[in-house]
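Let's start with one chain on its own, the form predicted alone, as structure tokens.
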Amino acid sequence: MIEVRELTKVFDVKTAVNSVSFTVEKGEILGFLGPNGAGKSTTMRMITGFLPPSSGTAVIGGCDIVGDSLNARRKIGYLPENAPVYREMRVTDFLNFCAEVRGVDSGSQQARVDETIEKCFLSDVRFQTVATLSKGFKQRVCFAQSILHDPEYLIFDEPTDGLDPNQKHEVRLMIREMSAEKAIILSTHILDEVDAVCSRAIIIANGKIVADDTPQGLKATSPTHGSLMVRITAEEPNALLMLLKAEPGVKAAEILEQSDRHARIRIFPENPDAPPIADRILAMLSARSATVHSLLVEEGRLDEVFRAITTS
């Protein structure tokens, strides 16, 4: 596993990382979020011994990042972020060198390369140097170096940055498939990403960890959480929305647009972990003679939890 125990780091009077603790299993893909100026991408670089912590440590698959750092750093494979690459080098060079570097074996070199090269969609553009790549295919070029050995252990800040939506999914399919035998570390301001891609998610905000559950159970605490959003056409949505808060079960509702006889309607369960009572909407709907033309559990959003848990 990945096993961080008390990181702390302090730039100056300010402290940038405060007492951070979380492991990270086998199996398990975790998304590490906070804000700009948060701790992210400090407490990810002081996990891959970039920066060295000012106390506390990152144990790495047995390998304490501080006493035994060349030896953690061997497990890991690192997406730092903006993708520094040679720019004056070609893709296939840089991989090659970015191989000698980790140790892979000669004799199977030039085909794990190959193999890369493949999985990361970069056989267009493998003959070209660095400096005349989209910043897509620049990133491309990282995420490949940072597989290039089978690391144990993935490190990403920021993966799919600069990747159109047909490339983000393709690399997205690509972390998934390899978390099944590695542990991961994720970072993203793509809240969607780590809704797709993650198992559990750690907020930061302040250097602290103010938040760590699975998506769902982040979700779960958003206050649209099991709520209903309703389409209607009804002759009289005001007096049809006053029905609806007498309905048993019904904590509240409220009109969010309306037009004439049509009207979008957020209805609040008393209890959104109970059964839902959609069905008892619907029927109630009808029975009135309104024209339902879409019915939507929300499962909660993980932008109003972050916003809430961040800026509180």
Second form
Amino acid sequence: MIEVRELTKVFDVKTAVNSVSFTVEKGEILGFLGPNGAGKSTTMRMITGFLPPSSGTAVIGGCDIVGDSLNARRKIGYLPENAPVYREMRVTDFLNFCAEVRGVDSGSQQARVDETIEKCFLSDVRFQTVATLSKGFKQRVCFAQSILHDPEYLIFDEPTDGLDPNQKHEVRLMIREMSAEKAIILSTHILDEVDAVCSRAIIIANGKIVADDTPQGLKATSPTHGSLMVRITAEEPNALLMLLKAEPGVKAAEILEQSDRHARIRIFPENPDAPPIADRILAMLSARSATVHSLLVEEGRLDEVFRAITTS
Amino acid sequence: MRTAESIRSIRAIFKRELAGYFGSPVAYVFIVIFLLLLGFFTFYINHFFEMGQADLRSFFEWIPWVFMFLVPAVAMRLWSEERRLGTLELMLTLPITIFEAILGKFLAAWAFLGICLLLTFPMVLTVLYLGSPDMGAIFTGYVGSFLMAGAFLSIGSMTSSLTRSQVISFIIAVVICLFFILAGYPPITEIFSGWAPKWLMDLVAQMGFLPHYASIKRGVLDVKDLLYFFSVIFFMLAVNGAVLENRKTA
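In place of the form predicted alone, the structure of the form predicted in complex with its partner chain is requested.
What follows is the entire complex, opening with the chain shown before.
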């Protein structure tokens, strides 16, 4: 378990991280969200022992990162922002160096390195120097370094930054595969990523936690959560809108787009989590001989929630 | 068990760093410049052959001045580069102490300078061919040079941890090295004369590298002089550690 306790970092006059507390259990993937400069990287740097906190601490699997730093760091795999790797080293040499410093048993070291290279799809470049690699490969070399010693706790600072969509997908798959027996924290500003990988998300703004929930829970706070989106063709869309508004269970309705007889209408129910009103709406629309092209119940959108929380 | 682990970490870093020197052209350029400069000073400026003496005194005389520029050039990348490229974050989140990281890097750079010094062996062969030199003085001359290289290197390592810019690190290191060379000589004593109390002037004069280096290269390995160089190294590396410990950003 990673336990972050009232972590605070003050730079000169600016409080970059302000009393941040949370815990991550094994099996969880925690998404760490926030605008640029919100304090994500600073928080991760404190959890991994790179920056000393001004106050508070983080306890990693029972080891305090301030008081028992070496043992705590031993349990962590860390992918720093921008994936720094020694440029003049070959991929295998770099990973062997990390294994050696990490105290991986020298008998199984080469096997471990080979296995990690395999896992991170680095076989083709294993004898190249890092400086000759593309951004995506560099990112994966640094990623390989973080999982090399099979740590229980993984901390990734923007793990998919700079990757193409296929590579992003691969990295996400790898993270998800590992999640069963590990506790993982990853920071990102790609909201799709949170949906795709994270079991929980924390939003941080100006150094403070402003939301801590599952991605579904966060989406539920979106104003469009549970609303119905219908695309119809009808004789008089405006008249239809009036009728929709009068329908029981409907709080409001609006036409988002209209051209002639085609319209896209959004309907807000009284209570988004109550029994769905979609079938009644559908019946009503077909009774009025409107053609329904599509009907969609919105889950809510993370980006809306994100913007609402971080700009208020 | 901690000691065994410490040694393992220091060794891993040492190996990586040393391989890094020889993996880049910088090392070879450095060695060539070092040998050319020393050769130039010894043979052209000091007229080594015309002096008619089979010893390396004129050679060792130039070493402090050549080192003053070249050692900071070796040292400047030690930490600045790690800070600039962000690999410092990688290194300091590994399960190693700052002390181990500093020592591993320092020893690797020192070993590199040792190799450079050893490559001046043709000088020794030359004087052996020309006459029968005092081999003891030549040996202690090399020991003294190596110790001074270590002292300069510790200064460079410290200044390198202060900044991300290698150029700034280099310039500050050269200035500090120059201070240590000139301490006890007029340019420095004049700065202090008139206002500083006598004990401070004596202290500064005692801090100079040259008197200690001179007695070693005469063939006298005094504990006092060894202690002097090792305390400079220890002090500078301790400051180096404090700087890294208290850095505010990457």
